[in-house]
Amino acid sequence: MTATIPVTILAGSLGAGKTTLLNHLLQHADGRDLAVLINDMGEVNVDAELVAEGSELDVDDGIAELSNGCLCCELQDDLETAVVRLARSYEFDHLVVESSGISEPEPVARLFTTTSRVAARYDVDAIVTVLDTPLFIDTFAGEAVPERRTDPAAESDRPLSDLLIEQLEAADLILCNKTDRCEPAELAETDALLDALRPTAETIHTEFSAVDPDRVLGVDRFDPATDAQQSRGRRDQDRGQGQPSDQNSDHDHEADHTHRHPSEAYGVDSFVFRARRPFHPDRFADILRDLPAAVVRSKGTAWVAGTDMQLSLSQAGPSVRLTATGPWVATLPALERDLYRSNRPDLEWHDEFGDRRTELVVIATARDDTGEHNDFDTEIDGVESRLRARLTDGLVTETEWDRDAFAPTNSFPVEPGEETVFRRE
């Protein structure tokens, strides 16, 4: 009988550092052959592109991507198809599934543990939750034990803090990331809160998601029986019942846990901004320093006038950074450019601008942390229209386009790997 393939499920809030962790694991695999499946709620899977660029893997060659939804509900069938296809098409030692920041990890794990064609090929090794530690402290510091603020089975809207709790409650391993931005006393309080919330999980402190792969892969920490029992206990407690139910662990997800689309359950939605014209460096810097509070996450590729560097945007809450990932292919010498294009036939190319473009995914919420809002659809539409207008106004005008030179004046990164950090007060 063929040995099953171990699976690591990465969970965590938007911008916690899951993709950074995934890239780190790929770059330090130490002889492991990894396959990855990356889920993004937006229509453009930015994370899959970043992982492909940062590793020797290609999308559709050891990387599977699922976009425009979450793995724990509407993409379940697609997830099953994708992981079966990976097992049939490629030889690898370990599968890493990166779920989107608005996915619940337990339903994803359940696909690999129930009697299905997926479970016959895979075994869950661990659920790893990457924690944005400063965000966790800001949200829960001073509380006895963090807990959900609404009933998950109720029709009322749920704040994102509820989702964070669910991601932690399911964890076998918690990476407390961004610890360089925390005081020692804050880290001690975080450890105490996590120990009360999820005492069976191992906790590791990280900066930029850097961790020894041996502490994350092949750890065999997932226990489906224990996790199912704890899940039933939490759900019964949420219903106000004193004792866990007697339901079988292979219960139907919808039967005991109302799961709505993220835009409905957590007040989160996304849109994509595209442009084939560069940003004015001054106006773009102003936009990054003053993003609306409703924007909880944004990421993607930016074209800024005055630099030949492709800039990667990553924003999570108040933290915004631009990283130079390398020169635009269109700016390379002709021989090098043509060679690169021949090796990347799928590279999107414009007759005039080549690969230079802006493509940003913006994830926003119109709800405060109590879960309240007036009219979600109206509010989200308003956030999108205002930010789209401001981004459009930030592009170089026709008059500016005709200038001979355009030097950025806001210390944008100019060498591969360089980073500029923007922070709102």
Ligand SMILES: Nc1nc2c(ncn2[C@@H]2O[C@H](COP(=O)(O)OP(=O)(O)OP(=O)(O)O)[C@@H](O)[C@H]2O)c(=O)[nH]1
The other form holds:
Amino acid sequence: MTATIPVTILAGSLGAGKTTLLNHLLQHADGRDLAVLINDMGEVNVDAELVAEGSELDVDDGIAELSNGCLCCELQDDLETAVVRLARSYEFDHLVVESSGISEPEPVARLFTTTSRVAARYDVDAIVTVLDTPLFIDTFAGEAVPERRTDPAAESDRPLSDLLIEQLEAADLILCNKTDRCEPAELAETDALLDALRPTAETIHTEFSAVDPDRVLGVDRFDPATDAQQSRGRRDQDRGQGQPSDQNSDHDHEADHTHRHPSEAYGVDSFVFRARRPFHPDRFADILRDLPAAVVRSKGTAWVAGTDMQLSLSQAGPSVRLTATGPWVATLPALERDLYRSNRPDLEWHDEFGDRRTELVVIATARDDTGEHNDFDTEIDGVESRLRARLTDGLVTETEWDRDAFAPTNSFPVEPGEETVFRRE
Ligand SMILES: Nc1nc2c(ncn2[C@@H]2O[C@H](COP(=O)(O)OP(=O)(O)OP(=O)(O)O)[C@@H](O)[C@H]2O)c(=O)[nH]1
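With the form predicted alone in hand, show me what the form predicted together with this ligand looks like.
Full assembly next; the chain just shown is listed first.
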């Protein structure tokens, strides 16, 4: 009989630090051969590109990517195919699955425990939830036990804070991340709240998800019976029934049917802004400082006039981080550029602009913390069209383009590896 491969499932809210953790684990794997499966809710899998750039793995060679949907529902069949294919085509001894920030981890774990093709090859090691600690404190400080705002059994609209509770209740291990942005008293309150909400989970405080991989991988903390029982028990209590329900397979079946698509249940949608023209540095900086409140997460690549650097953008909550990842290939001397291109035949190339482009995934919600909204589709469409118009206005105009005289900008990073953080006002 072949040994099963342990699987770590990474969960956590949009921008909590899951990809940062994945990169950290890959860089400190210490002899482990990791394979990763990355799910992004947008149509562009920004996370998979970042992980491929920062590691020795490549997409389709150690990295499987599933985009434009959620592992916990419509991508379940694709997940099954992807992990079976990974096990056939690539030698590894541990799989790390990064679910999108709007996935519920329990249905993802269930695939590895109940689907025969997958369950025969894999064993869930742990569900690791990466917590955006400042966001958690902003949402739940002052409560004795973090409370859902809505009934999970009802078909009602739910705020993202309810999803955060789902992700924490399923966790075997919680990384309280972004502690650099918390006061000691807030960290003590976080520990107390987590102890009330999920007493069986181990908690670890981290900055930039830096954790000893031995504390996260190969920990064997997942227990399907306990995990399912606890969260079902809590749901029954939420429904006022008091007793945990039994654990027969009918219940799994029922859970499958009551699972609503998270983007619908939590009112989240995404769009991609693409342009083959650079942003004007001053106008772009103004846009980044003044993103609409409805934008919960944005990430991708930006082309800004006045610098030859490709900029990687990542906004989570109040901060917008831009990192210079290196010069655009199109700006390199011809020999170097041609050599680079012959080594990277997959590099998307435009006749006039080469690899220079902007591609930003924007994730927005039309809900406030109570789950209230007027008309989700109309509101989200409004957010998208207003932001698209602003971003388009932020691009250099024909006249500016012809003049082509942009002073080197000091608002944006200009050296490889350099970072600039904008604060939303
Ligand atoms: N200040 C601070 N920023 C952090 C920390 N960890 C991660 N970040 C930043 O937060 C942003 C989001 O981090 P990611 O690792 O991409 O988050 P994610 O959970 O993978 O995001 P999604 O996949 O979009 O849900 C990035 O700009 C990170 O650099 C931290 O401990 N402190």
